[in-house]
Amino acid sequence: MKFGILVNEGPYQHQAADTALNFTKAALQKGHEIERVFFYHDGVNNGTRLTTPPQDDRNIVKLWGELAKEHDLDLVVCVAAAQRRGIVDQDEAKRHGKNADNIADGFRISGLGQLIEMGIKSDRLMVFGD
């Protein structure tokens, strides 16, 4: 089956990140496909390098570049929710006259398409968070 996630939950305000990435991991290991992540609204914040947790708690952003590189995941952020946050790749702190970029390793940016297109190539999309 080929799985599409959709997270809409910061990394340590909900579960709904840690869900996420306990399915995603569960169902890669199960021999599923998982078509794309995309992260929206407070989601976004799951894919900024400036997230630095205390060393006795998880680091999801890692976490979830870690797996994206281990079995070669799409994961996506929303270009207007991140935006909104603060979150921005080279291309778009160039484009907006911002000094640096916080996007982490193994997300990319992009727009709603991504979700529209996740959602028709995958036989479930799995939501997680409001």
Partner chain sequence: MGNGAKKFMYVNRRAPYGTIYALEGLEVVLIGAAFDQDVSMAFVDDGVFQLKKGQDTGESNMKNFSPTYHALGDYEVTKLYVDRESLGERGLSQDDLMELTYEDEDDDYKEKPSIRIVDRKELMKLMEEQDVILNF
The other form holds:
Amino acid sequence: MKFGILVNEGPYQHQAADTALNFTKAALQKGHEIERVFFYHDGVNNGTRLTTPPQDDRNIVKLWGELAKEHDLDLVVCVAAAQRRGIVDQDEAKRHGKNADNIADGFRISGLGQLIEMGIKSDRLMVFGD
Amino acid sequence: MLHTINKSPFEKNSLGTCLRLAKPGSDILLIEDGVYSVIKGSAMESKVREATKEHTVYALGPDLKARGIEENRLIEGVKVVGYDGFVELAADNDRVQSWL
Amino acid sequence: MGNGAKKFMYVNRRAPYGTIYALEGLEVVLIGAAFDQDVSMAFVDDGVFQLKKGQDTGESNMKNFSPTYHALGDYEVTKLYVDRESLGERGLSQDDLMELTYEDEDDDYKEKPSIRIVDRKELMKLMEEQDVILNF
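Would you generate the structure of this protein in the form predicted in complex with the partner chain, following the form predicted on its own above?
Starting with the chain above, the whole complex follows.
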């Protein structure tokens, strides 16, 4: 079965990102497919590589990246939500005249259409938010 | 349908709205702060007990554990599942609705 | 709408302005309209406040996005279900809501209301008919 995962909150502030991560891992372990993980609202903050949690805590951004690498997951950060909150890749930084980018490894920035497409292509769409 | 609720019922009435709009026979899974709904002796007990008659009510074990809620404190009839059980519930139901 | 169209329902349970969920939720609906799916919106709990008429953000310096709801009809988003109980609980009635309409192309482009106030049983049934439910 194909799952679409929507993450609507940033890491740490809410448990939503942890729950989404644990659900995604469990689904993969049971042999399901993950169509895509889409990050919206403050969820885009899951995709900044500047995150530096204390050493004794989990690094959620890194955990997403590692899971994506291992299972070839498509991690998509919504461009409109990302722009509001200062999450940019190299292209976006250039386009808007910013002197830095901060997108984390394993993530890409794209449009909201990717969320709708995920809803169409998935058998189940899971929403994790606050 | 699988309904998930992640709010403490003492903070926001997501469980109440879910119970009002869920078709009888639904699966209801309490996750995150939603697990505070299923403690025996709480003000929610009669409502949750009532819900277990119409629906199947589950609570996510890892979230109960994280919050120090032992299984012997749960309202009778509430089932405990792990993340693999969460995935099974999502796969076995035709659709999922998360009451945020 | 093609045969392969899925039924999408956007469930709005939050008030506007206090948080960004309503505004960004509306952005999803507008983008989603281009995908030719069977779309509806439900307004439950504080979500009914999104449709309150007379919103004016002039003095609070926020973006007033309430006019966007009037554009939904042009995007063929014509099914807006409002939960009767949520409305009543908040001291509101239909007269307090914006008048949202669409032109029905199957009925000589007659202007029809997009908002329908529904009771619990009807909303329950509508939710059970969906393929995808997105909650904001």
